[in-house]
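Heads up, the chain below is alone and in the form predicted alone; it's given as structure tokens.
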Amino acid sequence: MSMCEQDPATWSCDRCAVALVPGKVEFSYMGGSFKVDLPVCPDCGLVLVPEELAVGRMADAEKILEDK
């Protein structure tokens, strides 16, 4: 099971001590924007970016975008 599949009640926000809820969450990047399903604080609105998700689908699309 990946980081993106798991419960994120399972993951708190260190700063508000609440449990993250699902989230659509917007990236913006060199004028692409693209929205997905993470784990967000309820209160303070952070986000949790998976480390699989970093370093695979962001990088990938990060690199297509700088190819153009």
The other form holds:
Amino acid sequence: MSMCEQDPATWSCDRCAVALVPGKVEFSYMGGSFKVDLPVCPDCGLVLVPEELAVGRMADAEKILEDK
Amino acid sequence: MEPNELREWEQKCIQEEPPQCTAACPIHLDARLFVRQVGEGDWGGALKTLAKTMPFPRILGRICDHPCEHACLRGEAGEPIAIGALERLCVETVQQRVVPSMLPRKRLAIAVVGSGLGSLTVAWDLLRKGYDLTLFEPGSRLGGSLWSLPENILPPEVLSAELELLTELGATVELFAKVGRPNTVVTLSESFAAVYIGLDTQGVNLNLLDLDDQGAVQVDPLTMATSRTGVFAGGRADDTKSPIAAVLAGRRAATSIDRFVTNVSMESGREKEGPYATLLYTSLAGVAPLPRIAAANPASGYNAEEALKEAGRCIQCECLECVKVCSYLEKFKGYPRKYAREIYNNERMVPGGVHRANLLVNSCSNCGLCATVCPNDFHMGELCHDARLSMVARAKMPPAAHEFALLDLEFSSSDKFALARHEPGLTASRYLFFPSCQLAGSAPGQVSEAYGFLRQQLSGGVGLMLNCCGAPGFWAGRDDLFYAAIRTLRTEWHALGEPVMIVACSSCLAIFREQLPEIPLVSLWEVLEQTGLPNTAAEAGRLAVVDPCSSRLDPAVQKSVRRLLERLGAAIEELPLHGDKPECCGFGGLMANANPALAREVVARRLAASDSDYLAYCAMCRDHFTAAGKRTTHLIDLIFPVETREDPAGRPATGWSLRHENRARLKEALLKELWGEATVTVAEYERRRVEIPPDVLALMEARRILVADVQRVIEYGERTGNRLRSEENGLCRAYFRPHRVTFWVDYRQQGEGFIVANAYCHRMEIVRSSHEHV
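Instead of the form predicted alone shown above, give the structure for the form predicted in complex with its partner chain, please.
Below: every chain and molecule of the assembly, starting with the one above.
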């Protein structure tokens, strides 16, 4: 699943001072786990969950899991 | 939920009980559906509905004496629906063949003697059940006395055509049958698995059957069995007098024969054969009386247009009393009986069961209006509360449903707000003021004024208790949190010398009555009625009173509020639902937490009840209505106006962050002003000064993000350096998960503080991340 809806180059990791790169982020909720392609810091692993994802598809998925 | 509990819940909801017409029909024709289909012009469907229950629908549809009409509820609002006339038009006009459904052949032979309506019904029913059936008719044709009916009622060609159905269904017909011999009954009962004798048949020799006092063949009225095993009889009445009664007798006999030959009890479970009293309740409120549609040509009956109009008078009896008054019950497109089953299936994880019941369970406001309007007191809130307890116990409760409210409870019972003290300078309390966490969060200044007034007016000491009654814990099915809150309140009440509690919030009052019966309770409004009102109280104009749902069982408080309003000069308007039928504002049961969209619908529905300004005496009602744009005054705004004297309804709605802040500040101010204590430890994150533009604050409110959450994220990002930076505009973005929600904040530093540009959150937890090495 690709959710790199925002160009990772526009955000950088402030501490490591490097641009974010495409990576895999694992999420878990209500006993389920999911891997999502998202921008991450190649050095410290800080991730970027874009707003559109958090309030959009992620929120929808949460609701579905909550009603199961 | 255990199966027997499900049954108890199901039995309480009478929505699936048959309508009066069906219950009164000896063979329980679904007349409600039939009339609806006629009204929709679905004549084919209407005929199928007749054929599902009626033997020989083209005969019975013409001659039935329709006892359904006597029972028709429309008769109490005008005249009963002309069901008989509609049936007649249906079977006259619809030409399509209706083939009854047939069960597989059974290879058991049954004899039926005679061919009056009762015998014909026995034959019809048993053929459909798959029996080999032989019909012995001593005369020259089938149909018995049906031939004596006037031609305009039952045309001979219709009768002939319908009787031919018997052979089509596979019956063997013997005309001129020799049934007058002394051994007829014996021979038949030895040759067939069972025998039915139509007593309206001429010339049958019945000499081996016992007779009753009147000299007629003795027949068990329930089973139609005669004194001889395997021989059944019926049809003594004149079939043309009550054709449907003759059909019932035949149907009873057919059921008995089927049970007899398959060795099943003939007596059990037959209570609902024939007409019975249905439990279905249908309100006629708002149903204007309408007379029966008259046929332009009475001799030929209705034409199609007249029939459609007549069918349109049918009120389609059903109960749905609760669904009519509850957006929640309406929203899930069912009714309590169905919901009970869904919740049961969901709990049992029945394969294929509907898995939407979590939202169903968590959306109820537990206001109890359903139980008030239900003829059987079905309380959806109790059903849902049990289900919530079970979900919590099985670790199946989604945290999103209630967590925000539970954190609010945690805040209110923490040092930030909780307090229990005697009046300043005193060591005993005759009274104890409990303003409630939500009123303190919404109107802290007014609460402070009220406390001052009570101290001034009441002697013996008025202590103060700031806390939460635990309601969110109760609603969330979190008995651990709920009873912990109750225990704390009880302990503190004891420690303060068991004073009379003066409670401002109806929800708190209801919970204390139930959980803390040892505490003498009185509502703030009742006390103010006794003490009189402060001189500074505002004048009231025309107001529609919105009773909180939690005041349902508290008419004394409701009356007290109205008397206070009268003293304030208010012209009181009563809403359609008040008194014992108040509605919830969407906060109760934590509906607004679990299903915010539904809570908005509930509020919109309530606001549509009147154009007048509303008067609330529940802080949540006031804030929910105000947030939706309705001018709503809280009673405390009238009695203790704080900067709201000119327009008590003008106070803006209080968001969640401000509620916390208001509670904390109220406690700080009271401690400082009344007890001379400076207090309050401030957490590191709270020192982060943040500036939040109104549009961002509104977004945060909708996303249930508190200012404190934003402060936590910024504190974390700044302390650890774990933050992202936009290469375009230098904005910082950080995320932090203080409890079970991950909060994201976009911000930039400005001087000592921070300006917040955006905030969002998700519940999914970031477990790990890895970048791709290319």
